[in-house]
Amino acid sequence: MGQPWESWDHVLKIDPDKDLVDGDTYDDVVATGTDAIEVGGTLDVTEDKMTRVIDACRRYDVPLYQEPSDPTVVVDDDALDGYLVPLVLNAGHPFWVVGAHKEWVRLDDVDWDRTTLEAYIVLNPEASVAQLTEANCEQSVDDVAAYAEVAEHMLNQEIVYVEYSGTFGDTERVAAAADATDDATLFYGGGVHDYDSARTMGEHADVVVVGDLVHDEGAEAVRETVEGAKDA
């Protein structure tokens, strides 16, 4: 039996530190047609904020995952289908490669049956996640391909995530990651803001992740990206 993300085209990532656009409700968010909702953010995230969004989404029939940025914000809730946990391959500090994960195991009884790592390759140096993890974003096309291959074949990762958070990324690098992986599911996130940008990245990545758009422009704009990702 395969993993659910193997059939996804689009994920909506909701930042618990940000509000929805005025007039939008979670009914509107779910009605965009996204394949899954991921609750997570980099800065100023707390367990209470995470819980607020999870509670708002729990009654909908859309897969719901938490992406914890820190072990202290993990929410133990049956409403979640699981946890997608970042491991930043090109982090400059080992805490974001394995240290945070060790702390979670030390502090908590991890639900391994519902926990999957996402092997991140962070490529926008201006992004909060790059600055927090001190990521080395100066990666060539060959570097990105090599990281993706390491993730799948050395580290046995099921998800490889090319992250350009805050800007639209380089399609050549995303395509290289796709070519370098066999069975891993390739996620792409960053700067997807309309039908065309979603379709462009959807032609290379298996799953297009949209985040800030729901907070900046609203559910209707997200709906366009769902259509683009599914048409790719």
The other form holds:
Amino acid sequence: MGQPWESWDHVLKIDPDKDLVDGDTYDDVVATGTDAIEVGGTLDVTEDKMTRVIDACRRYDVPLYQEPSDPTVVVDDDALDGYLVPLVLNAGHPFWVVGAHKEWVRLDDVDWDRTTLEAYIVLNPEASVAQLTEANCEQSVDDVAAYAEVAEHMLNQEIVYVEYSGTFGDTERVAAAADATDDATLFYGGGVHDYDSARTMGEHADVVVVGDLVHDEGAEAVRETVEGAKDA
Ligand code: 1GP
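To complete the pair, please output the form predicted in complex with SN-glycerol-1-phosphate (1GP); the form predicted alone was given just before.
What follows is the entire complex, opening with the chain shown before.
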């Protein structure tokens, strides 16, 4: 049987350190039609904040995944469909490639049946994730393609994630990652803010991830991105 993300077009990523916009509820968030919710952020995430979002989402049918930014914030909760765990291919420090993962395995009984890695290629140097992981974001189109191929064929990754968090990325690099992968599911995230931007990236990536928009503009704006990703 295939993995759930193979049929997704759109993921909404909720940052536990940020609020919904005034007037929005989690009913509105789920009504956007997104295929899955990922709970995760880079800065000031705690287990408590994670749990608050998971609690708010637990009564809905939408698939719910935690994206832990480090081993200390992993929440063990049946409401979660699973864990999508970043591995930053172009991190400047090995902690973000395998070190955090080793610590997690050392400290916890990892639920392997519900745990999948996301092989990130981080490309916006201004993003918190780039700074935290000391990512080398100067990657040519060929570099990005090579990283994507390494992820799938050397590291057997099921998910390759081109990450421009906070800014709309370069379609040529996203297309190159798409061309370089065969069976892996390609996620794209960064700066998707309306129907057209979602559709544009959805034409290359399998899954369009939307993050800040839900905290800045709200659920109605996210709904448009769902439509764009689905029409692509
Ligand atoms: C962040 O890829 C996601 O990890 C989405 O990025 O917040 O820019 O939408 P944005």
